[in-house]
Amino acid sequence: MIGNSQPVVLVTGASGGVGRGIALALAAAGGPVWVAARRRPEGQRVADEVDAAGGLGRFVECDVGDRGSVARAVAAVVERDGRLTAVVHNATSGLSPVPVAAPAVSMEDLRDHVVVSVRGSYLLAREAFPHLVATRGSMVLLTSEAGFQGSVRLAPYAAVKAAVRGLARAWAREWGGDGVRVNCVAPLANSPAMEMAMAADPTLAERVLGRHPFGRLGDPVDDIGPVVRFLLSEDARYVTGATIMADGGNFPIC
């Protein structure tokens, strides 16, 4: 078991991309980070890369979609280490960057978007909020610039984003009581699945890149993380049910 004055986070969605970034960005803190991801390989390979940043990596083997999965993820956290300070909610549907017309996705394929980000963040919430409330804790929840504006041929993704918005607004109002603050993070970064996206639609980065103030995407662990960072620490005790994007000024309106 830590000492109590070290925060102990479960990040979910971090073997990889905008997750790995905040995962890596936590280490800072000093304390332990738990990468959350359904793939042990990759998951462990950021854990040691947390350690290797001065932070004390975990990995744990989570489906958040599962809720059986989620429960273990959770239980694991507290047996090690004692306590659950934060739990920071990244991981999407592995449909999130395939660019799909309204009238063909499929029930499947939405289903798939809503049992990652929905669903999960439900589970996570469930589980996670009696050991937030014991460590006057903090939740952030990985939403999207689309989420506000929608996203042309993304509209799966767009819906699911947006609902994760009204959950943060709807569980820092319900939870404020409780010391428990709720927020979101709106990232616009580098990573495999932007990657992706580009790659399946050859206008995506003019269309973002075209109208960008900077001209260039955001780094996971530079620049999104320390956002995640912040929200989680002390500094931010006054702010719950915000939503900050972390997107170099694409999409200003908050």
Contents of the next structure:
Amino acid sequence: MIGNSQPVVLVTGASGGVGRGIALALAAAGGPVWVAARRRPEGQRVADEVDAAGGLGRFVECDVGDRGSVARAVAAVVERDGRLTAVVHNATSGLSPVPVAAPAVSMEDLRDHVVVSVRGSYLLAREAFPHLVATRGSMVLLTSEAGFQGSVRLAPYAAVKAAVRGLARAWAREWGGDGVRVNCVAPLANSPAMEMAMAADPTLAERVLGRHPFGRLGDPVDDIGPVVRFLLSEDARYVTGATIMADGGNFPIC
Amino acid sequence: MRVRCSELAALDAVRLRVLTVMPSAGLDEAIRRPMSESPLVIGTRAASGLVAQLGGETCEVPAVALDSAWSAGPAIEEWRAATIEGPRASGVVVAVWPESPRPVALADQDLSQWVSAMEVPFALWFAALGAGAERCADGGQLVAVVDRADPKDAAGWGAETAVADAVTVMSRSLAEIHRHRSVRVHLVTSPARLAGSPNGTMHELVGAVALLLSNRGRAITSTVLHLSGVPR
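Show the same protein again, this time as the form predicted together with its partner chain rather than the form predicted alone.
Now the complete complex, all chains and molecules, led by this one.
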């Protein structure tokens, strides 16, 4: 956990977008930040950016839906740095921003959403949990506003993002006795996925930003990453099972 | 508008005439019309008790055993396509209930158990809800009934809690998707089967479904009723 000793954090889907922003924000803590992604060139580039930002950037190849790949990634972290204090699961299916009519969603595509977001959470949690117990560490799962309100055009994405919120609430109950916390962050951020979604749906920008209190999307590094950094820190040691909306007040929940 | 609650005693039956509403100008026909039809029930075999109490046409969700690669995915697609083709109903109930859910700590849950507890129900729910919404007539109601642990009892129910939250949001998506047809989509969640009292609360479940299937709440959609008051 950030604050007690040098943190060692694994961030999935960190080769770009929100994941990159989280990795760079975590660099400020000074410890190793493991950029876990399938694409080595892009992932290594972010690891280099973490170095430049004052952290210790490391790349590890990881397909979050593959049990062996997740096990190898976690093992690599522990082997090199001796421990793992936090996991941030940000990776989502490449199909996330692709509009689709709900009755037409193929099971193959639905599986891709489930495997990356939900099975990925399960596999990461299974592999990381013993190490998080040892460090009284923490996990953050990335969800979405869509995971609250649903989505006409992105129904599979909305469903899996809701599922991870459920996981966080249940695991918070299950892990609390071991001193391990788990929370969610629901970002609304400028990212390649958001750009793709807006390109695919010309009305999306107006629908998202038309009544937004700030009238802008969040910046992954300056607006979203610090929220994750807080949840991993000692300052949030009494926070678990929660979802923090990092969306500029766009989606009011009460 | 004058309302005479002459038949509220039958509130636990879906076929009830919900309210006897005295005709008045401007009152939507959809509200005046009593629920005279039994709902179409799309459910798994584990939901047969609910199906029996609701009556009406039944469409059984197949018992599909997905492996981690979802090899049986095409069978779900075929079932969904065939189900969508059926006639529309003014009331549709969807209950994709797994057999005998049991709590298990994450550390004790291997991948095959995870797929059975989370991914299979998720896939079936997605297919069944989508098909159910398509089968719902214009101006009709769809009610999904899903297992959900009480929040403070959620330890060991990670997979089931994930499915329940996903179903909640699937319902909200479908409510928006079918809003132009005035189809309303609601959800009833219950901890009963997870808390080990699967039969003791069927009456309450049916009552909640009946309430949401009625025509009284035409401006209400995406509502979640959690039966938190069920006896333990």
